[in-house]
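The chain below stands alone, shown as structure tokens; this is the form predicted on its own.
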Amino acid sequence: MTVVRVTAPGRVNLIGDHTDYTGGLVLPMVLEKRTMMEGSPTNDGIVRVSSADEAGTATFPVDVEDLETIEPRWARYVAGMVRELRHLGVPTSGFAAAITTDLPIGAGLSSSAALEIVTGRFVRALVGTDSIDDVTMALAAQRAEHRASGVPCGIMDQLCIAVGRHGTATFIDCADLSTSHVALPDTIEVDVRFVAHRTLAGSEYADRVTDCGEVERLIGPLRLATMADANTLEDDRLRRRARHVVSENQRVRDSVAAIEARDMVEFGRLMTASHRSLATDYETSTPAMDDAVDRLLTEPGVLGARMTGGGFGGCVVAIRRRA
């Protein structure tokens, strides 16, 4: 019997949050922690998946369309990916697989995107095709996320996980999906700390996407906007949302330049400024996240810290001088 075993990492975002769904710039990196899927093909047109880390076993047909009927809910990400690949011409006759992960669930480290990408890699290996490249895989995973969770996420998580390299940050232009890899100096380590569980489904994340859509209706694409454009907005909330996105895109550009110049003090300053912008202009932080960032900034060797991911809980990330 053929046994297929594939993995996909989680991701932490160093800087560039809430910019991807407007075609902006981001700088995430993949983690050592991974999700694994192992299983074998079947010929009965049924998918059977179980998870060692979440409750329940799911069974659904390979021609699944309605994800809302699938329980447990985590399996909707698997089913969504099976559906998207089928629509891309990569069908499976069925499989049975087990999923394990050392990624914390609901911590803002893209466990759902890792599950989508690992499913895509599993199906790709199962049917023996190389017709789905990494960018196509990431776009399919993004669509699967939208259908499975109802959260209108951008492309950052899925694309970083699909193309990322360990030990480097991935600079992504979310407008044209171009990527490049930015090596971090050996003198620096990345410190990720869990603060609080969260889910973006039912959070204010979708409200921020809506706000940005309204901003773009008024001033045009945010990826091309200037601070002067943002300041023309009469509505205070929309002005602050635009101010964050415009300034965050610039912080990503400046961060890449700082890392390439090995100016990690400047990169740390930019990370901290990003957190302040997310907390005040974008209002996606929480008192617990703010406290965690402030505590990190007092620790020896820490150059900068910020919340990471969609917000409303999850993890904070810092860079520090390696001891």
Ligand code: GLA
Given for the second form:
Amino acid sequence: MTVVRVTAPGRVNLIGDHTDYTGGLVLPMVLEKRTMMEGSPTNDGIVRVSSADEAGTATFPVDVEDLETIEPRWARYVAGMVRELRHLGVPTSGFAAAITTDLPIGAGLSSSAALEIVTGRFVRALVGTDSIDDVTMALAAQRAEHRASGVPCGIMDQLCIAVGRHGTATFIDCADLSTSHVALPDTIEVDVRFVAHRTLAGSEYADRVTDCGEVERLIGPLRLATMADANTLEDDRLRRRARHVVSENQRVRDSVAAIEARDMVEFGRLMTASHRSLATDYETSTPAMDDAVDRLLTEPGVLGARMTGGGFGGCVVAIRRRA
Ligand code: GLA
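Form predicted on its own already given; the form predicted in complex with the named molecule follows:
Full complex below, order starting with the chain above.
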């Protein structure tokens, strides 16, 4: 019997949050923690998946369309990916698989994107095709996420997980989906701290996406906007949203330059500035996340700290000098 075993990591974003869905710049990196899928093909047109870390087993047909009927809910990400791949001409005739993960679930480290990509890799391996490249896989996973969770997320998580390499950050231009690997000096370490469980479904995430749409209707693409353009917005809330996105894209550019120049003090400063912008102008932090960042900044060797990912809970990330 053929046994297929694939994995996909989680991700932490070092800088560049709430920029991806307006074609901005991001600098995430993959984690060592990962999700694994192991199983075998069947020929009965049925997918059976079980998870060691989340309750239950799900069974659905390979030609699944409606994800809302699928229980338990985590299996909607699997079904969403099976559906997207089928629409891309990569159908499966059925499989039975078990999922395990050491990623914390619902902690803002992209456990759902890891589940989508691991499913994509599993189906790709079963079918034995190389016709699905990493960008196509990431875009399919993003559509699966939209359909499974209703959250209108950007491409950062799925693309970072699809192309990321251990120990290096992934610089992504979300306008053209080009990626490059940015090595971090081994004089620093990345410290990820859990603050609170959250789900972006039902959070204000979608409101921020809507705000950016409104901003772009008024001043054009945020990716091309300047601070002067942002400051022409009369509405205070929209002006602050635009200010965050424009300044965050610049901070990502400056961060890549700082890392390449091995100026980690400057990179740390940019990370902390990013947190302040997300907390005040973009309003995606929480008091507990602000406290966690402030505490980290008092610890020896810490050069910068910020919330990471969508916010409203989840994790904070810091860089520190290695002792
Ligand atoms: C979540 C989304 C990403 C991105 C971040 C914020 O992780 O899935 O697409 O928008 O929030 O940067």
